[in-house]
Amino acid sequence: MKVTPLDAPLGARITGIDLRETPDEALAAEIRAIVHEYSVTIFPDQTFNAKQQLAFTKSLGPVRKRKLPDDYVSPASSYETPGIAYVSNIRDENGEPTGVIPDGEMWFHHDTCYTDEPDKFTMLYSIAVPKVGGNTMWGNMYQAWDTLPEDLKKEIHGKNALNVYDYATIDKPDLENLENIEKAWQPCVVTHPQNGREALFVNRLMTCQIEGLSVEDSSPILDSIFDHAEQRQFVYEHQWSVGDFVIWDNLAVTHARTHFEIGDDRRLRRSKVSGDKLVA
């Protein structure tokens, strides 16, 4: 297994390993350590199927089973491999969606930060990629926090923030009507359990309010933080090739998708490792 750091604010390319073979504990521990070190790891030219991907995911930790709204229709293939989901704009011969591709993906976010225990790792395997666009961007939240202006650091350090996600919209939710919407208060800045580093843990898609401040007073502070964290100097943008498999550390990075033409096929297979309650 060869690890080649990217010429980017984060990330590494991993070659010389076939992920169809479920790693033993020693190799799984090595892979976990590499993901924690580089935040985003890219394994090109992989050919494994959904069951093999799920077995690999289980080797890294407990698999996150996605909670979805009652009216969401999941592709039948994901029922055969619980813990696997498809991010796709492709429809089957009956015109039914074979996955989801929410517009919210175009805003930077942490996965499942609106739950009490956000994901530890997210993984995507590329099955079909558009000719143009549909890239994934990851932002280095260690660097974003380290370089955040001191006045903004003082506004959020040691405080929690409300994270809300409404599957039905990409607009900021109505905070007066959150009864049926998933939400959680999370530290604005987390201490990573593996390395002790502090990372920014707020994001444009889901973070709505800072503890102790009104929504109105929170918004300009959060917008300034989002603008800072999304600067290109902190971001790696990945142009997908078929067979790419990417694992990222959800506590260390945010991610977002670039635009692509709706008629241009894009299909990724996703799995996740569940995380723990966060520590400020």
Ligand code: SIN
Contents of the next structure:
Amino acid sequence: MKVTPLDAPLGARITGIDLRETPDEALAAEIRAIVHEYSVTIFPDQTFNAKQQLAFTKSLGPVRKRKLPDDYVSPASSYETPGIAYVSNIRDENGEPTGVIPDGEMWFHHDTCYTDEPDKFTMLYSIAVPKVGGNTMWGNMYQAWDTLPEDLKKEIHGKNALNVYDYATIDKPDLENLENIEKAWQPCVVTHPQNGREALFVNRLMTCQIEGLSVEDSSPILDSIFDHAEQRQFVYEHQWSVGDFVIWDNLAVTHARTHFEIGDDRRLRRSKVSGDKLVA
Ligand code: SIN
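Could you present the same protein in the form predicted together with succinic acid (SIN), rather than the form predicted alone shown above?
Full complex below, order starting with the chain above.
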């Protein structure tokens, strides 16, 4: 296995490994350590199927099988294999979406920070890539925290924030109407269990309120933090090629997506390793 760090604020390219072969525990430990070190790891030119991806995911930890909100209408074809889902703008023969999240641009976020135990690792395998857009961006939240101005650090350090996600929208949820919407209070800054480093754990898509402040008073503070954290100096933007498999450390990075059009097919196969309760 060859690890080549990216010329970017995070990330590495990993070659010399065929992910169709499920790693033994020693190799899995090595891969986990590389993901923790670089936060985002890209394995180009992989050709594995959903079963092999699931077996690989299991080798890194317990697979996340989500209980979705009761009123969530799941695109049937997206969850054929428990533990596997598709992120896609492709429609089925009835014109229905085949992907689990809305199309187009997505703002920066941490996966499932609106649940009690946010995901540890997210993985995406690229099956179809659009001609234009649909890039995924990851932001280095260690660096974002380390460089955050002191006055903003004071506003959030040691506090929790409310994270909310509404599957029906790519915008912020309606806070007046949170029934049946998933939400959780999480530390604004997490101490990463693997290395003890602090990382910013708030994001533009899902974080709505700082503990002890009203939503109105929280908003300008949070907006300043998001503006800081989303600066290009902390971000790596990935243009997908078919066969790319990417694993990221959900406690260390946020991710976002650039716009793409329906009709310009994009299809990624997603799996996740579940996480634990977070420590401030
Ligand atoms: C996501 O935000 O979870 C999906 C990322 C992507 O489609 O690039």
